[in-house]
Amino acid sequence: MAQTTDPGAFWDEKFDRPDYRYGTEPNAFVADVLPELLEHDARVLCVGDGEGRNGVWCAGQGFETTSLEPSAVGIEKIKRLADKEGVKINTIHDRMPSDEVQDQHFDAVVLIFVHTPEPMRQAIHESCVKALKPGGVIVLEGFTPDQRRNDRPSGGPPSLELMFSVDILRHDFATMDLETLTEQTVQLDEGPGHRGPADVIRMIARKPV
């Protein structure tokens, strides 16, 4: 989710609609890799969780899940989706870094399409690493500059400076062991906001023990 200086207000406007902008199903990369990476009762933090599709899915897998989201509208939609699916989820109305997120507390942090300006991006990524227990993992997917260069209609921020590259993620997660870091063209089917071919980067990074 692309963020501005006031991401809460920005996403309040985007999420203020009867349907779910990015659907209610989890991101395909998260659904594919997270169950293989975690024990059943692992603690998971979903950062910038939007309307809750990833956090609610994680809770449904038996993970103790916290969804952190700066949009008040998004938080309410997360709660409604969790109620509909019959799962328990913790919510934090905030953005990273957040005083409500404990260091070395989570087994995994999920970062899906959380695009921000550089200073904010580095602060988010640093705080996500701090939130992990030793041995914990970050699962990240985001758009690369090719998304704009190829004029993809499947979403993403308007500016190349907000995109991710291998070099950016290697820099931001230099203290982590990068188990997966690859740029791909994938087919997104994530509600009306993300649908069609997309140029993305996918990362699995593990915090050293």
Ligand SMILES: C[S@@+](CC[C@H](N)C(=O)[O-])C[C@H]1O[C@@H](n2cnc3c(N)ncnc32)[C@H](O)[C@@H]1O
The other form holds:
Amino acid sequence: MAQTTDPGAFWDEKFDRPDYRYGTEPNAFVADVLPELLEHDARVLCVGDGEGRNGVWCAGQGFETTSLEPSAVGIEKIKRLADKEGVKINTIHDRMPSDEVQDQHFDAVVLIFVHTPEPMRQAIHESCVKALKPGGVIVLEGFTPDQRRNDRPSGGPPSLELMFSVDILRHDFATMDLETLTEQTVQLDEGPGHRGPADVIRMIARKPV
Ligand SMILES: C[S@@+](CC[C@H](N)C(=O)[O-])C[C@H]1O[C@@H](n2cnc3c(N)ncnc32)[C@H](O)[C@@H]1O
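Which structure goes with the form predicted together with the ligand, now that we have seen the form predicted on its own?
Entire complex below, previous chain first.
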């Protein structure tokens, strides 16, 4: 099944397992940078939050957190993880762009490994910018083409066209101030789905005031 047709059904199949495909701990980049970037009462939108590891961690930090996810199985697992951790989280079962996401409402958008074909990619990125208040930040991590060129088994989509590069992100986030934009090889330890050396790009982009 292609992700283009229905990301919800595509990811339902992947998340329909007893364990958490990408673990239950937050992405290392998110955990590293988000507390420094936000006030304690910030509003955070986790887009494509999967099984909720990042959203639930954000809620645990005290941020008012919303997880948006197209997979119904993912949404159930997000709620289950939030209950287990004893945190409150808002969920939106939808894909981006979503009418349920209010414009200029969030202090941060967390966008971790959300790889989609064009033109969906640009539409998602545009809608993430719209969701941010002026001064708000997007924290993004994704795989680069090197992940496939280096034949890494540590995750990511099969095709080079779905990957991110500096040029692609500069284009999609041309209206934003790019505070961090770096390609690097990192060691992933994120459940069975992302484990081992990986070629990624990390971005912090701020919406001008
Ligand atoms: C590789 S998983 C990453 C999940 C999560 N961000 C994490 O890092 O654990 C990609 C996620 O992107 C979501 N996704 C795909 N298309 C989307 C869209 N148009 N809007 C929002 N999320 C989408 C999928 O449902 C899936 O949960």
